[in-house]
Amino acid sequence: MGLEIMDDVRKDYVRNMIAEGSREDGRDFREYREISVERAIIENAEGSARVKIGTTDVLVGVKLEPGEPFPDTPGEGVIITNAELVPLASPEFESGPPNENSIQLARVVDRGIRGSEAINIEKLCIEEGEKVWIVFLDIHVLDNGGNLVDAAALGAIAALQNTRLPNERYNLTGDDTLLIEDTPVAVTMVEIDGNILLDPDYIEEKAATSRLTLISNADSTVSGIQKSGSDGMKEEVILEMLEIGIEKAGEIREKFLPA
């Protein structure tokens, strides 16, 4: 039996279970899988974190080096976010240059960091118009069990929280602390046959007709929203998802992103 046929069988099974009020792994509709966060696990990185949400496993590394600022922002540092989806992490991932899925993952994570102003990019300026810190945020998906966005976003801010500026390496002076001014958290939900499910696993993502990721900040403001899927969403469903997303982000932040 081919992979697509097996997925179709499981999708039907999942839909039937949801219609009866249950999920394949026994979770409540508004419940996350088990989350774990490990910090500072890459010795040669300026900051790093590994996040697991269920079987989803994501490693994020941060590197910094001095470089030239963009001409239109001479007094601001630069943030470059990349995501790598290696074939070993999922049968859907292929070797080669970044594809649409990896670009989209990096873009959503980057949007949360920028939109929340978690990093004050003006403080990354070393010499205006000449030299600034360039922050490279690299996301490596080790295993795709669904909901990559939430794992990658959590890994990104956790890695940034333990990042140090490599002043000594580049003969620079000053504080080596990368000041983090906010802690954006992404919460993803899907809609399946009128039901809202939090933290969809791989098959639930496949079975869903629409998906929404909400990125919210410590003060409950929203720094990013990403909608995908073949179907639209009713206004009342979106409003309910916003309420759920902000509440769950607060719980994750309190547990995994201490100030």
The other form holds:
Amino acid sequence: MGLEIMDDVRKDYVRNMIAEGSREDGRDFREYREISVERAIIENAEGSARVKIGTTDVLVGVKLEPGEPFPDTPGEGVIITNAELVPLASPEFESGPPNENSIQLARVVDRGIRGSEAINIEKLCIEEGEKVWIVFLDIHVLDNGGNLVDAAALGAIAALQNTRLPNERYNLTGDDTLLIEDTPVAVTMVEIDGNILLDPDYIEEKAATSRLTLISNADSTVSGIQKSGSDGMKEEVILEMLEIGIEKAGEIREKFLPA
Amino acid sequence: MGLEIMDDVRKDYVRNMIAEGSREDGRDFREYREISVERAIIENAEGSARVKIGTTDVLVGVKLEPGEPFPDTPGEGVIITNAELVPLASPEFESGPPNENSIQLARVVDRGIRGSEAINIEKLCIEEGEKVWIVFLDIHVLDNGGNLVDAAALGAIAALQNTRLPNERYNLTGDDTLLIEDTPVAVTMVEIDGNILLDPDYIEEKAATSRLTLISNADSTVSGIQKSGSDGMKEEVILEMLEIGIEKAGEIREKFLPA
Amino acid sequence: MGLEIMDDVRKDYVRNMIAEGSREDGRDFREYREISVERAIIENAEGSARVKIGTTDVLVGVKLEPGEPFPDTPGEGVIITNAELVPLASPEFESGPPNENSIQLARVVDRGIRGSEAINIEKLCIEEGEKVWIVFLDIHVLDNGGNLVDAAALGAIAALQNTRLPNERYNLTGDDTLLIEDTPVAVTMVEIDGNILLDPDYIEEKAATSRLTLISNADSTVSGIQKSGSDGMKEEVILEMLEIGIEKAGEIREKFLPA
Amino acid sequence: MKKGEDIEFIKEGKRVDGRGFDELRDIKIEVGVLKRADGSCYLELGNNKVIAAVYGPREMHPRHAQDAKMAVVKFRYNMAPFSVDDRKRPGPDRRSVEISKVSREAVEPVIIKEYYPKTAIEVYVEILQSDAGTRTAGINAASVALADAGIPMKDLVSSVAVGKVGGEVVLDLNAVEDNYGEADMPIAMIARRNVITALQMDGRMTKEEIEKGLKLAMNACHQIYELQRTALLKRYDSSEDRAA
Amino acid sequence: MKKGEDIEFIKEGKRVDGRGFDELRDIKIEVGVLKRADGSCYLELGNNKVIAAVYGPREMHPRHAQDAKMAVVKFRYNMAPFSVDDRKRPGPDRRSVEISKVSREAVEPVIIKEYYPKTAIEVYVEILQSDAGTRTAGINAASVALADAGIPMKDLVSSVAVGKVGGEVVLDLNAVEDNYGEADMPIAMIARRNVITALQMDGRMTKEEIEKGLKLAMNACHQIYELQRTALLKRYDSSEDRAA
Amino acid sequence: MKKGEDIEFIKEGKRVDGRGFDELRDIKIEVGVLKRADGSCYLELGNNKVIAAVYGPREMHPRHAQDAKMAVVKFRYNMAPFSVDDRKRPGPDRRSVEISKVSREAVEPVIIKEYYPKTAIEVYVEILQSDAGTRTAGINAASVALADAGIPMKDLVSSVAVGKVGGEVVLDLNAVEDNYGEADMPIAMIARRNVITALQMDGRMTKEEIEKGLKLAMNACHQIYELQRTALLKRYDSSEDRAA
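Follow the form predicted alone with the form predicted together with its partner chain, if you could.
Every chain and every other molecule in the complex is listed next, the one we just looked at coming first.
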């Protein structure tokens, strides 16, 4: 309760600052908080990455297991993306099965990876129609400072980049490389009283009533969009975000996702 | 809340009318509301029917999938009946897993079909002990105007009558007829202050504290009975209902279920 | 509510008595309530036992089914222990999935059986890597008079002693003996205001804030310990309980578990 | 399932277990077998072994489900995992949910719910061993447990199944008759008033057979009623003795 | 999935079902089709058949989820098990949970929630037959059902998908185009104000293609808006008639 | 499982990883690593990587579970899906429910719950990488996180496992020793007072071995206590620095 009131007060404060052209932490509207990416930090995982964006802290782990392909794609691996918003990460998260927020987070990251065809899923076939690799992408949020989706998406592709097939554990032979062919990057923007802000922190997320995530690839094509929030957005705002998002994704890619 | 009070008032009103020999909608005690049956209306289903009884509106769809038989009946298909009381259909229905009402609805319809041996389940064997057709009978209630069970049971047998085996989708050959060998019809009656009423609407259902559903077949045998409600019924009332129910089922069968 | 207040009053009363050196039912601190063991009472089960300790009443049933072994133990049977604290047994038990109390109960009994290697699980292999016996140990509590774990553990080993493999039901041949090679016995103690009491009844359980269960075997080795409760225990108290528990287990074994 | 194809259900006027058409299996009733429950009853019907417990009237949770005018009756029928040949997974399934509902409605008509508004009266039935007829055994036990708990009741409810087996209408089906017979019709009633509180049927029967079945059940319920009454009196006597 | 490998999506400027790039499938809208709901709408979009119902404003449960300043909007998108080729298991799955959220956010901007603090406005969409575009069909139906329920609204929301198929940006994908095409972008908007209330994209498109898609969707939403309005007027007229 | 059959656990007085019988694995403790939580701690024990967060005291939900006299302590032990070799399905399982209970009871004795009636103190432990001993690592981290959150405590709780491996009683089992050794006995205690707050054992040990194990654990818990204290002091210093 006390918490909610404090958040409400901060929300108003943040909106007033934005109306006057500045953000609580001194950032430019089009500026990200500091980003860091640590790779291969979980030895039991086939791939992993821990991404921090400001105080936001997300760990992504990749596990692979042999399993059955879908009947309509007998020669392709399977990708399963899951997000856990564990109560450790935020006073608002609760124990229990995935809710609409964690499901949306997982599905948006998943669509970005799929749409870009970042993973060569045909190379994940072990025996056509019988056995393929199931790729589990698990997003584990440790600290929710806002903009989880950008951190999760960056963590996902960074973790995939250092993923090795666990051939040995399953008595399989062959190359243990997971072929990664693109680098989708998510950029999230909010509109607050007519201003477009990149990388909202969690109070800005609350202050904003609409939000757009744009996932784009090395060739500047887009492989995922998700608008959320209870307010609409003018067409011209979305067109502007499209422009900004693709450009910013390029910067992030260059800095954090060397091919 | 407001709703419940209104229903309470209407309940009393309806009971008073019945005590004076008439029903709210002018029907005779032994009269059904208008019945309509539309068939084969869902193209993605192997069979379907939409049954309206007054304002009650129920859609039944049949899907078939190959699957494993039960170990003790290796040469027989499997029937699975399910009812969803989705919150769209009534202010009293809630989202969530099946509750005792939807389970009872499904199971009573299911027993009627099974008891009558309406479906020739031996013809549903694809390969003895290995593969048989699983028949999913899904009851989807759209508008609950009362007496769901009669509408659902009528929808179930009508949908089965227009069901075709999806051989092609599963690369199977052979006749695609689902052999239907009987036409069980459910007739539901309530007792309100000593009067027997057929086809209760939803206020009459609330006004009544005991209800009996009788499912009978083309040869006038009975293949299902279910009493419900928190009051008992005199033996002689049940015997009278047995008489009435079988006769009324015959009329409905003749009109809506041509062989 | 009323119940809780009554229990609170009784708890204080019981603590006062204990402080003065006596127990509500006149027992010695180191004395069990009367124990009885009935065997093979459920014909549909492969083995069963009903254990009463005072008013505590627990039924344990053993069922066996052929199933797949775990990949890392292809030549061994599988033991699955489950406890149901059905609301029939106590005003405090609620319907629903297992909670931490029923899970702990099942797991402590399970570890006692496993740790002692009471069941020769290699003899439960039907076909290496393909088919082994799955042993279901189901603890069904009928009346919770306190100290469920000792009753459940005693019921488990007693039921296993009269278990027969259901070869015939699954068209298998061979010896139907379940080889039982040890007799783990659980002894539970609580500490109340510095006194060690054996076999707490349900009010004593409430009065105590720490409890220790010790499972020991025919050769006096220990195959399970579980401390519970929200208070700590001095090391010397635990060492004393270790002594007491092993000795008391020997007495119970001799009386109720003839080899 | 070709029901009963190869089974000779009736031989020289007797059933597979030697009973006549209108003969009940052995019934054993014990009252007050549990200490924590407010009322309880252990009952054997042939090889069925069931136990019923009653708690209440006690505060109803959650509060929004309270009824301001009367007690709410809850009924939970549950099978122990080891009560059947193939182990039953713990927890409610569709069958037990339906049986719980039917059983609750079977006992509700005799409970004077108006005496205890806002409360819950909870009935729990555990099937320890199953051999066809568990729901009727459970209703009989529950009825006795309610009385043992001192719940104000207008009468006792008694329950039995009838069915059709080998072409004959018979009383109180055993497992073979239930599995392979032509029809099964469990019934509960207030025997002394010929009021039926539960009635289900599955399989196939003619109107005449159903009528015949109802008569058989009525007679049997009178017998069961006497057994229930005797068990309660015995319990009452022994309580008196203890008190004396 | 090698998407669209063997399918000739575009032939002589026409799509597999004969439509032009900017052509909608047939739309049929019926208002007030359900009696128990406060508002309802049946809608066909090509072979999609959906039905929407609205309940409320009514008391919000549980109470701790009430909003003291405005109504809470709930939205549940649900597929009937038989609405798709491979039977769908009943109950929510991850896809339907996400679509429910997106659909709720699609209609929320037009609802004047401040009029009814502490209440719930509940929207239920059932997919009876599915053929690509069910979420847009559901949003269109929901918007009409909200109006039919008399919920105070600033405007109607209209929805359609665009996508990329055989290299072309096209409107309102059918099942083949949706399954094997290059990209899918469902959109909802307040057509008369060019305000976008829902936007998702999956697959792969360039910025220019997205912009082109948005234009196509805008035009189509204006058409859909007219159909929604007409259906509501017709309903209103017929209510008037009945009242007269 | 033929436990430890082929493994030479002890070789020239050293264990498989080169440690002596009474030697702990490396421990690393960092305090205050999370921003949203009221208190937090990251801890490595050998190859185990765990993180603990504490929230509260804050309002207890649901209200009927409040304790009018003291705070309610909640504890949730959870494994990340990728923390183990075979991916763990998300969500609680029987093992994690039991460990959560045991861990809660391990830290409860030092929390002065009476200061905050009607509130909840919530402890969350996430296992990021698992290598035997996760529950003891989690309890150590939780204890530090509670202190970091400013929860009033009488003392710190320290935890370690002992076990029997290759016939020897050893301290702080690693994964191989845990999987194939003869016995495992996790212990938590208030080191400075020799009060044991958690104790479990599985496998098989004699009374004398258990006594020996308890002694080993006591010594180790004193060492761990010092590491916990040092980490908290370091955190306090750095906060002071920042404040200055």
